[in-house]
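Shown next as structure tokens: one chain only, the form predicted alone.
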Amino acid sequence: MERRIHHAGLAGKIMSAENAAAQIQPGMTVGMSGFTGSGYPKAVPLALAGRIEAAQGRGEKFALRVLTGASTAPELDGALAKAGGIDFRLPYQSDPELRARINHGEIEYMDVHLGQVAQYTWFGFLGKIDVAVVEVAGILPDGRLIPSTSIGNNKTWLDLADKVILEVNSTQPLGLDGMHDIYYGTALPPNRQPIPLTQAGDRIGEPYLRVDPAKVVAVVETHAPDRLGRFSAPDETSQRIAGHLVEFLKQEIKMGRLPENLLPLQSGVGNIANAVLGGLRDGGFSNLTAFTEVIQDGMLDLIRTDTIRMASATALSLSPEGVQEFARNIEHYRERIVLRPQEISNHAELVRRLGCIGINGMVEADLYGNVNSTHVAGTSIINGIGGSGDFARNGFLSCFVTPSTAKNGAISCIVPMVSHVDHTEHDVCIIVTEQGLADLRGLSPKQRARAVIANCAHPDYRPLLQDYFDRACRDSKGKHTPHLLGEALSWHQRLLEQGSMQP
């Protein structure tokens, strides 16, 4: 194994994930590196899992409150989940078994949007920080910490825990040196400073995490990939989808309300994500910028081509493929690609002033345009709302795309009323399905949903949804958003008890 220590205190520390597991006590707040599958530490949470469990064998009590940057892995959230070792999780999810937990009422689940855990931290709103465990690359002679393949929340917790237990992964390439951009400029109110970023590549800060080695209590070496699955092809809804919204774009060149590289673009995670980045490559998009969260497989193709010139984010979660692409011409991407903090690159005076496009998924969207991103009939939580907010309402544009239907028709997209609402129909310009686009800006509620129900809504369910609009303007009491509140969430209803929202 290539050694990646290089202070000399540091590798004095250096100990099993057995050892560096068992300075965590029960009770604590633990804040974890990881991002959306990478990053994340290998070796410690599952040690710690092993040890939870044989706590709660003994008959004792033994659960965590666990903070992250977004999602994590099974090695992390799946394992300890499983050993019924957190009591409370932020703020972003996807293990299965984490969220059947939290939708079994087994643990508490706070999601919020990406950009604000640090500041929420920092006020003192999540409590203290007890230990950090954090995965780098690698640690200089100066004890400064190479970030590994996502940053998240990590200078957050590196700074604000009381003890801190680094893993040194030397799966993660060293080419990853000097492709971050750490800032330490920020501040609590009231001195607040702007943030001196005006382009998606400028870099304001340092390659390098700070971290005092006086409170680094262990270092676990490891030697893992991070667990990162594979993207299946676009199908043809994702490339409807896609090429609704390229062509939107289009248009709006045309009519001079965006350049012709357009502006900097945040894409969220998914197959429908990877076949709208794939469109603007095929559309003859070049010389684009990316400001985003997280960089996929389609973003990737896309700066290898040098159709994205310029790429910011706070997380790599690539295929295996992506991998191997990523390391095999990782001097080429580290001229294009800045890693950082997501109080940044998710922060709203930087999505405001850049103007960026968001593009996100959604779980459905109503008449009137607002949308829920996070929930299954309103109660059951999918992942949570990432970032997607961060960019919804501070953002040039903000799109929300989806397939009309689900589980084979017998889900509605557009429903009459959302169930959960994440995004109102003030943060929502675009909204897309694979029968078309509606474009919501400047439209009035009725003129909304008019555009939605002819634009948006599958065939199957457009004449119920033009039903329901047109007795509601009847009968409502309320003219300008007219709804009739004895069957809004019926159609969620008829799904939980028939399996189907038709009729």
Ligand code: 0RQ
Contents of the next structure:
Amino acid sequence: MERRIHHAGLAGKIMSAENAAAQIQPGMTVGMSGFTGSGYPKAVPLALAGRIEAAQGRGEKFALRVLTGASTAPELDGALAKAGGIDFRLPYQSDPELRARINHGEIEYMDVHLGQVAQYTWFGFLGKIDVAVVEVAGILPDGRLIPSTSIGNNKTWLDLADKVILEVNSTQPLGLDGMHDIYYGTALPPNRQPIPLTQAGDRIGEPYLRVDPAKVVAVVETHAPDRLGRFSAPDETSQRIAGHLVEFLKQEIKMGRLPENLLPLQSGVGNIANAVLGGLRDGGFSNLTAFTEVIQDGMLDLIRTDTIRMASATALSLSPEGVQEFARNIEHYRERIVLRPQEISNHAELVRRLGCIGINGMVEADLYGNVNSTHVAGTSIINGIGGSGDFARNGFLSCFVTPSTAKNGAISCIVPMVSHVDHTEHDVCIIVTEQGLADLRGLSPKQRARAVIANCAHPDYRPLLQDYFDRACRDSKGKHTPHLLGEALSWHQRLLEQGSMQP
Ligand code: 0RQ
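For comparison with the form predicted alone, produce the structure of the form predicted in complex with this ligand.
So here's everything in the complex, that chain up top.
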């Protein structure tokens, strides 16, 4: 570990995770590192959970406001949620324990666009940050920090927190050094200047995070790797979704609306989005770029084969096999990957300037193109909006992908009216299911409904949707966006009551 902590003053602050966790008091707001299961602190949250359980055992309330980059892992969200140690959490999460407690109403959860979290903190909208707990790969002699496998909101937490706890993780490859680009030019309105990034791979900042050593109250050494899941192998459904999208992109090139090497890709989380990337590799594309949040296995593979020549993201979220491949060929990847703070990877100005092609998973879409990315039957959260909205609103094209049904056909992912809206009809260009692709660009609501029913609905549900739409066109008071309000959410009600949307 000696070679990872080169600052004498900070080396003098090495202590156990338990002693570090003792710096965190009930009611505090803690900004933690971590984005889609990578770069999260491995030891302090666990020690904290132990402390919280002991306090609860004595009948004392001990809960925190926990802010992160995005989802973390069982050692952080899972352990703290299980201990009853989280009062309030933002943004994106995916831990089953945390999700269950949010949906039971025990934890307040604020789902917010990932690109907005840093500026909301700087604006003061989220209150004061008491403590930052940030994983890093190493500490330089001058005290600057080599970031880990994700950057997320770390710059903001380190800048704004009163106290800082650093975890230095010996398993994170030192080859990460030089891969990051931390931009320190962000100012607050009215003093903001244009962000000088015009290509996905531009380096506009510095490779290291800054921290005031005087604020660092503890340095903890850890030796556990990121705990990341595996992706399911692309099945026939996801391959058909990928096929429709690839065919569409090729058609756009033919029509002269996209260049041969497309525009910078953004790809969301989940199995379907991962499979779509595999489709691009097999589709004969080359010289592509990505300006995205997360590099999953599918994208790593495109970088390995030079299908993607440059990728910008805020986190690596790889399977155990992906981690091995990354470490084996880290020199290749260092030339082709730039990791940035999420306020930059997801910045509206940059997504719009670069003209990103956003491809994100969804839960359901309605006839008119409104998209629900987050809730089951309108009330239970799955993960969160993540960065999908940053790209859907601001990109060149916003594509949403899903199988046409879920839960063995009991649920139609195309419904009369979405039970929760994350992306409005105004932000959605393309909807793809294994049935086909609906191109909603330039269409009125009724034209969109016809395209969605014809191209995306499953044959089991298509006649029901057509019937709803026909009756809505006849009986709706307003004929611009026809709806039968008493019936619009009846499919979800049927699901809750009978376990299926089928009548
Ligand atoms: O449930 O796991 O119990 O089987 O939702 O569905 O089909 O495996 O799809 O893994 O691609 O995830 C929207 C959740 C899709 C994801 C979502 C059930 C389904 C299954 C997963 P089971 P699939 P995926 C950048 C972008 C929001 C954030 C985002 C997501 C589970 O893509 O979280 O885009 N997106 N960020 O059975 C009830 C329906 C359903 C349904 C699917 N209509 N009703 N359940 N499911 N459709 C990255 C970041 O921002 C970090």
